[in-house]
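Single chain ahead, written as structure tokens, the form predicted on its own.
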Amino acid sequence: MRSVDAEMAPQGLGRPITVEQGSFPETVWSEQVAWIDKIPRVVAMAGLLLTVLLIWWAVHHFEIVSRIILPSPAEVGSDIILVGRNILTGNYMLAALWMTTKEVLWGFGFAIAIGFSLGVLVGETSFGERAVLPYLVAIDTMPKVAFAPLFLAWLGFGIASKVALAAFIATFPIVVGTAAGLHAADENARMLFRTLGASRWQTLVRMKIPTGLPQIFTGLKIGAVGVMAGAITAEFLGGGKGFGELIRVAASQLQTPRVFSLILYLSVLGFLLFWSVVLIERKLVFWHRASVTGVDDRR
């Protein structure tokens, strides 16, 4: 029991009411947990894992798709085991793999340098946003895949048309994520470097690309993923040394383990590339939430 006050109560009572405990809701609101929230990181991965290949097998085992197109786990697993022989050894498959990572690592650092160019121009001027960002738009709208032919035309069938569509693929992302960190600076702190007397330059240095990292790193995150697929795309189409033309002639012999086998190398490729954009991220934005990309994540 608990007292209520007399000057509480309403007027014309002398005396003070009494509530019973428990009597209120609960006013402080509190998350509801899912129970599949609640799940393990490693179980839920593990779990999500074995359901993916249990549904694999029964497609090869009871012939859904033909066999001769679907492997089953096993002998994907068995052809796994192969290649990484093959690369531990150093034999030819690392000298593949060793000419795509150059492909992408060179496409990405070209999308870092076009993109961040573009995206200040963008972000800081009224002609890069209206007059620059229209045309990057619209290319990239267009299917990329189409100009593959073009840098082969023009660069040959060597590295250099590979790297030049894997930058071009990832630019876009760069581009939109600099121009949008640069905006996402707060009107005051922009008032308050202006009755400062800072420069355009000093604002752009020491406000607007500190605050934009989030968004920056955004678009380096998306165009680490898409720099892989233009690398590989330009092999299919051009040739080359790298995993994308195993990939193709494999397939066209219907080697479909090693084709499943090195996609996997080539996803682990760009798992690496993808995490080492997060890790970056981590030591330069710390006071950035960004659960979704495991930046912060507690669970």
The other form holds:
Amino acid sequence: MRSVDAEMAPQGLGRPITVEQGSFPETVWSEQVAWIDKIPRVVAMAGLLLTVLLIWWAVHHFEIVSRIILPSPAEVGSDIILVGRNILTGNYMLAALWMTTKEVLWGFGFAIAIGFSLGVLVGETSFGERAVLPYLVAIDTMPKVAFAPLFLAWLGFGIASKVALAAFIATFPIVVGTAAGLHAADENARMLFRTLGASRWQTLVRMKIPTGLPQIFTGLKIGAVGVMAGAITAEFLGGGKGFGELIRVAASQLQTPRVFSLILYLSVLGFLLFWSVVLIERKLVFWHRASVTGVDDRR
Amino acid sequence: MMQNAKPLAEQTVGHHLARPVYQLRNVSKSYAFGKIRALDPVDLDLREGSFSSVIGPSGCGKSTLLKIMAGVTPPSGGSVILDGKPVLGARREIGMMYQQATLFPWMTVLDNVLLPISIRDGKAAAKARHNDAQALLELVGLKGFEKVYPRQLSGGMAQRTSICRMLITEPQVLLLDEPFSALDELARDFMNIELQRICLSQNATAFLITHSIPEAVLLSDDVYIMSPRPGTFLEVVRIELPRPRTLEMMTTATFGEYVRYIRSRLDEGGVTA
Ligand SMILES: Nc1ncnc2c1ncn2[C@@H]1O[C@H](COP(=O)(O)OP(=O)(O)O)[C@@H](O)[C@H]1O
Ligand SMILES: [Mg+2]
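Hand over the structure of the form predicted in complex with the partner chain; the form predicted on its own is what we had up.
In what comes next, the whole complex appears, and the chain from above leads the way.
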């Protein structure tokens, strides 16, 4: 038996690589992708739209539902042009759109200010988390549009009640996003700031808020959707001079093509608001690219 | 041969005569109102310019000990003295590093390095130290990466950046919690040699937590062996290998003896790999 410690010159150093000679078949292969996933994006989206329009047209053409309820795509199309002209020539519809825009922007502004402040209170202080958060969660579980009559009673039928409901709905996701964001920093980052003797303010502003920006923006994007819903709901219930009122009047007169085209222009407003938030996020949170739809491209 | 070894050994012995920088007496810690004993009473003197390591099983309280030394966590009992003054919070003499580089993605490499200055002394002071930060980055081989954002760095580069961030404040004491254990072995060896060079050139006192016995032997003057939770020091092994240490030393018989001895002591302490 040989001791392991015995000095032994190592064998097998620096050998060239030798393999068996012979002919081998090429084994380059490709992964299977279903044909439906190979369709280019533009074609896929256009195709889907055309299909929906076709079904719509068929339902209208064969009168599967009453023509009063469902106008034809062509009727809606010509009304879209009509409404577009009205808006572009600065007619009363532009005034209505501007009114709704003002409600939405004011509502969003208040929601950001209040939501961010409450979010910091909840996310940063133990008092906020233990005393304030339970109430916020309780209110958040209520259907918030139910508060609309209350805002109308308190603030009247002018712009204030619309701004209030819009802000009210959008505040909660911003609170939650901000509070969650402030909790996102990991233990190491906190410890680093503590070892540097950073003040609470420094830790908040220079570490916790930047770390939490992705969550904060998630809250803002949900808020941007909510603020539109709030403003339109308040207009439906409280009248006024906004786009929601135009929709309500058109629907009550069974002008369904008009309802459809007004909704389309309203959604442009919502789209612009949402995308402004996304663009600011991309600029500000450049290190973290969130997908706009919230769905990543893995399957 | 023997005559040659003697003065080299004395080089390291020298540290044991130097002034104590850190002094811990009876330092202990329990969590959950005394229900979890994380650290049993520990005594420790760290002398100026010395390099000490702690090795012990997971959860034995190594990180807890380091946090107490750094003034980040209060001890449940005992006294921690740094430079003759009790540690009651964060101290400027200390530089710290952990397993994660913890760089902030919204700051460039240069701004990450300057963060400690900017937190402690303000942005103007940080700006004034631009050149120092640049020199440090050059020292660790990151010249040209000043304006790069951390997501473009490899794990090793990120850790090197975090070394610079630790060094920018010119700390007297380096507290290192498994700083390179997330790196692959090649990068880790390289970083260890770098670390030694930095410590020797700045006469810094270093205290390293590690899971690797060879790493502890390679870098340390003293290796403290810790018992399982609640941890305390079982013994200290004095490594009398000459400085500067080289990677080649790791293949020598003496080195192997140190490693074997420490492993056997850890096994006796109830630690099994
Ligand atoms: N904040 C804490 N609260 C409660 N227990 C903790 C806390 N931090 C650490 N511990 C416990 O203390 C023990 C020592 O932890 P730690 O110092 O991290 O060990 P190590 O670094 O040696 O792996 C562990 O059992 C851990 O669960
Ligand atoms: Mg640890």
